[in-house]
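Form predicted alone, single chain, as structure tokens, below.
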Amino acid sequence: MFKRSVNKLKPQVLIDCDPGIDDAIALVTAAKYTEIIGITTVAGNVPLESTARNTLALCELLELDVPVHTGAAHALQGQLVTAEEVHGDAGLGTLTLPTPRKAISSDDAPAYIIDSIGRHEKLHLVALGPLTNIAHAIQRDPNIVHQIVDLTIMGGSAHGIGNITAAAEFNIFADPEAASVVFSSGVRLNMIGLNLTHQVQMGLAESKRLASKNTVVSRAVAELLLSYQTLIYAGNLSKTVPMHDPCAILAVSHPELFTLTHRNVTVETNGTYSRGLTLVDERRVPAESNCRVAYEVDSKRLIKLILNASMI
């Protein structure tokens, strides 16, 4: 195992996104400890059309200035798998944004996050949601897995933790074919996955100090928590809920906090009950490594840092 080094200078990201409860809060995360070139959208915790809206309504309200491009309305194969009992009808739970002013950039996600590699030396891809316009952008362009300083992942899981299956991780097992592609593309790949996710949890506490700082976005991501717990847990506001997207922003701009090992990876894409399975070799002596998989994370610190970048 080992630590990655500091990098005293925000990293420059490219955001690949479906909001998505988490994914807004992973936004709100992102404005404040990253440079963000643009961001991209496909369909997954709510259809394209919402995680559009969504991701220029959350924009507006950090005053954010970047593109916005939308993608894949559905998998690779067509097939369409969303959340909405875990984000609600809209992707956002309880919480509404004035109707956004700006409209997207282009339809062509595909091609933007082409593009961006292409301009952008030093860019690190975030990828929140299915991984279907990644694979798309592979597909029309090999080369661009070399060109990234590196792709990190929110998706899969070691240990073979799941959440929509019990094998299978929900971003996974949206897109498992755009998820094969990527794994398999030779890109410089993080997976920040359910087994470390799950060890950054927030809840009424945090939501609580959130809405007593009463400013326009703390109050936002109080009423997301509270949206958040609510549906999972059916209103029983004892539970916490996971920060999974936010671990991904986290993991590029404080990397020190977060321990990764090599391991090859493989994506399941044809088993009756392991559909959308990542499966890590953890063999004493395993295939090549293909990537990078997180097992181990300061939750106190991540916890603080997610609170900071709300109370603005």
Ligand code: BDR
Contents of the next structure:
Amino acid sequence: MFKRSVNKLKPQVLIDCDPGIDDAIALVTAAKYTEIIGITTVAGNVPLESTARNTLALCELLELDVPVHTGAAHALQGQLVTAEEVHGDAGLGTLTLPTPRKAISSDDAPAYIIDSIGRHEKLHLVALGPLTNIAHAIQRDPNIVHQIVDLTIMGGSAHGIGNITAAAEFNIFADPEAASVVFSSGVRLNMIGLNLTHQVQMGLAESKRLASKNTVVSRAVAELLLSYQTLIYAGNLSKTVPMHDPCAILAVSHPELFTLTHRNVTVETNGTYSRGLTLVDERRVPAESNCRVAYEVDSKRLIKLILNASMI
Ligand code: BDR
Ligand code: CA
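Following the display of the form predicted alone, present the structure of the form predicted in complex with this ligand.
Once more the chain from above appears, this time first in line as the rest of the complex follows.
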């Protein structure tokens, strides 16, 4: 099996996502700062059909010629949790993109993930949605966890902050069993949770700057931002919104801007009120941890990077 040569400047990434407004901004960011080898989609913010369509349409907007594979339409135990109230019925707020010309490359995202890991020596896996596809891939071939550089997820939270429930972050809550498979798999795991992403906020000032740049991509990101604010704050544009998924991309491309600490993290799969909680043991830094949790970030630099990526 041949291994592709590695681009020294930009990290090679395989992105699993559920676009999703902030996933879309994350893809814009990734197109600038990483070498995307492929994208897999999962049901999450909206059902699978919409996350696939949005991903294909975003690739065409960004002139990204990469394979897109679809994966799980529901969580490991069969449930489907979506978030149209935050992302709009079609997943990208009021942004409408032309019908994509390209089709998906397959409907077996886990097989594509396993195959890609075999073909790329220094691959970073980045997960921006529920962890269902990643868990399926690990269950099919547990050895993949030792063959990637790392897995960086937007998901969970330290300090017990939730968004979909008081205790749980959306991506973990949508499939806690999958998250549990991932956290106990032995993979080198970086957790970019709500405690971190809430530090990186954008709002009206940024969307005005992007709109005035007046390129196809900058106008699209400006509209995504406005939609996000409108949906989350019922039209109150004075409030800013967190850049969840772009943070996970930038943690891979610009790790020097983040502070991560080794922790043991357990996913609650049973609690009546706490299902989907990521229980981060902060009592001490353990000798053996299953995760590196992001705590601090240079927010100003991150916002500049996201704006820079969107100004094309
Ligand atoms: C996460 O959930 C989704 O709604 C966003 O796209 C992000 O991945 C934030 O909790
Ligand atoms: Ca997402």
